[in-house]
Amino acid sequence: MKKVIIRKTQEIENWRRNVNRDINFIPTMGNLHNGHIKLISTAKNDNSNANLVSIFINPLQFDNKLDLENYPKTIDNDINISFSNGADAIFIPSNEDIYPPNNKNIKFLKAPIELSSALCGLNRIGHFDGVCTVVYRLLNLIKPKNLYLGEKDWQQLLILKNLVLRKKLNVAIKSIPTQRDFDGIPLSSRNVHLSKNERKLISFFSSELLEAKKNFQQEKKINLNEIIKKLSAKKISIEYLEHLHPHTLQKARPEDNISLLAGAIKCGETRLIDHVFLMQRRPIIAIDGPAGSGKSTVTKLIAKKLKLLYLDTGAMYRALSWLMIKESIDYKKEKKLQNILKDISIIFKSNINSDQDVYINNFCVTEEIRSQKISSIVSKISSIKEVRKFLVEEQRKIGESGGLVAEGRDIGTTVFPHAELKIFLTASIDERAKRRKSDKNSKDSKEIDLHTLKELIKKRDFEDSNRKISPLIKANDAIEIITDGFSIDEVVDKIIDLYNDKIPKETEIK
């Protein structure tokens, strides 16, 4: 594909028509550094789309005319960097192209007050309005499938996600973690203005944030006053230092598993920002839904792709049901059942096929628990108070450090009510019956006709939804996904996109 430089907005449509591919868009203000390189190369490696980099110093983002005039301009170097790292085209418009005089079609947007009034918005009046206006203009011109942005400007990222949602734009936002230089400071186009001493100050600031993150992992608390005291001792001018919820930018609460520690300082005439994410445990995805909705298959693939632990809670109930049948345990006798549960061990082990085998009291029961015999009794077993209490406690123990995706019928409502992402996966009874009929792991379903299978699924749904203890219901904050007509990969990709939208990429960095 021939690499091109586009300078006029009228040329964009022609280029878009000629590439005949979806577009990845990487907006920049030039003076490109390794952070921009990471954005461009990530876009190149993600897919086979055409990659368009824009270089435009947006005057609406500057509340200080001198700051605009002094913004570094390195256009020839920017062009070389863009093309050598995966750009197929570079868009370098003029102010008149982006904001034609007397053009009433240009919409000057306002950033949402709830997101723009905190942090940088306190002193940079109108800055985020300018960001929204230019990005909206560029998106309408380029019509990309994906928009690549850095998490360094986290507040800006939130505001642009809100813009895409508010304007119902058909574009997916892909983010990359904050990229740091050799001395730990975030890569920024403004770093060229720093003197040697000023760079030491910003490096100290960044190291204090990173140290606070490290301490939080052990102590689960943060002391803002202590950090401010250390920075002040170095004569560092603090504009703000806040501990906030990462998506609402409201004050962080003790129950927030992920929170944001963000600050801005002045080094000479240069203003710089940095942040870290604080986590009490790694994220959890909770996937609930009725039998046959595809939970197990979807959950396994998500765990593999996101490198999370796969917790099959349904297999735990099935394994216990299997043991009760095998040992002829009378589960109606409460005290006897309580004593038996004390000596039960259920564990998961990876097999040679990289799948999970289920063991109960050292018996491998992976295949046996998928029989219709187990399916017909598991709902009754799972409705027993002692059984649910025992297994919920076991599941919570497994999830104490997070980093897992769990599936079942009460994961988001009972087991992990504070999971970062809750999904309610469902499908029509017809669709679920067909899946059970063709399920290689379902030992008896091939011997049952489709009509009978539908009736069994209806019966199971009724029992699961009407049991007194932890019934199958959709959590208030769960996202419902109806899988009829969608492939497994499409459902998996949808859930991973939802996860990536909620969980900052930087939390994956050890």
Given for the second form:
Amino acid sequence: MKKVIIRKTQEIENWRRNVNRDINFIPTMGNLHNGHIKLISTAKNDNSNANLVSIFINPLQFDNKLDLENYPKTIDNDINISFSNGADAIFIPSNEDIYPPNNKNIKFLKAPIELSSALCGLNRIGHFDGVCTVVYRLLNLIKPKNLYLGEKDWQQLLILKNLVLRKKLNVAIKSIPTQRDFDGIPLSSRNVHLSKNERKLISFFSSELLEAKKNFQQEKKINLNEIIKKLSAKKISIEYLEHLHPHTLQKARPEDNISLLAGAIKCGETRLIDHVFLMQRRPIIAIDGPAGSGKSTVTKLIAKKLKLLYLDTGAMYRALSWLMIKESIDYKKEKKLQNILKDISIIFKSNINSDQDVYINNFCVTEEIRSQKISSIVSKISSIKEVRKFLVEEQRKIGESGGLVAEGRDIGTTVFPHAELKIFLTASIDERAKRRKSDKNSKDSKEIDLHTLKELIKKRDFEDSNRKISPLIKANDAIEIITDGFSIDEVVDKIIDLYNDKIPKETEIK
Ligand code: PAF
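Given the form predicted on its own, state the structure of the form predicted together with pantoate.
In what comes next, the whole complex appears, and the chain from above leads the way.
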């Protein structure tokens, strides 16, 4: 594809027609550094879309004239950097192109007050209104499929996500973690203004935040005053230092598993921001839904793609059912059952096919637990109070430090009610029966006709939804996905998009 520089808004439409592909859009204000390079190369590696980088110093987002005048301009270098890292086109409009005088079609937007009145919004009046206005204008001109933004400007990212929702724009926002320089300070176009001494101070500030993050992992608490004291001792002028909920930007609460520690400091005339995310444990995804909704296939793929542990709680109930049959345990005898459960161990182990095997008391039962015989009793076994109590405790133990995706029927309501993302996966009975019939792993289902399968699924749904303990119900904060007509990959991608939207990329463990 021929690489082009576009300078007029009218030329965009032509270019779009010529490339005839979806567009990844990377908006910048120039003076590109490794953070921008990471954005452009991430877009290039994500898919085969055409990549467009814009370079436009947006006057509306500067509350200080001097800051605007001094903003570094390095256009020739920026063009080289963009093209050599994967840009197919660079859009370099003039002020008149973006804000044509007397054009009534240009919408001057306001950022939502709840998000823009916190942190940087307190001192940079109108800044986020300017960001919303220019990005909305650019999105309407470019009509990209994906918009790439850095998490370094976390508040901006939240405000732009909100803009996309509010304006019902058909664009997915993809974010990349803050990129840091050799001395730990976040890469920023304004860093060129820093003196050696100012750099040292900022580096101290960033290392304090990173230290707080490390301490939080152990102590699960944060002492803002202590950090402020240390910064003040170095004569660092703090504009704000706040511990907040990462999405609402309200004060962080003890139950927030992920929270945001964000600060802004001033060094001479330069103002710098930095943040870290504090995590009590790694994130958890809860996927609940009825039998045959595609939970297992989807959950396994998500675990692989997001490098999370896969917790198949259904397999635990099935393994227990298998043992009860094998050892002729009379599960109706409560007292005896409690004693038996004490000595049961269920564990998952990866096998050579990078799948998971389930073991109960050292028996590998992966295959056997999928038989119709087990299917016909698992619902009964899983409605026994003692069984549920025992397995819920086991599941919580596995999930103590997070980093997993769990599938079952009561994950979002009972096992992990504080999971970061809850999905309720379902499909019509017809669709589920068809899937079961064509499932290669389900030996017995092959021998059962479609009508009988439907009846069995209906019966299982009824039992699961009506049992007294932990019935199958959608958690209030779960997102329902009806999978009829969607491919497995489409469902997986949808869930991963929802996850990425909630969980900052910066929290990922490499
Ligand atoms: O983050 C930036 O560089 C700018 O705020 C943006 C998104 C390019 C809008 O001018």
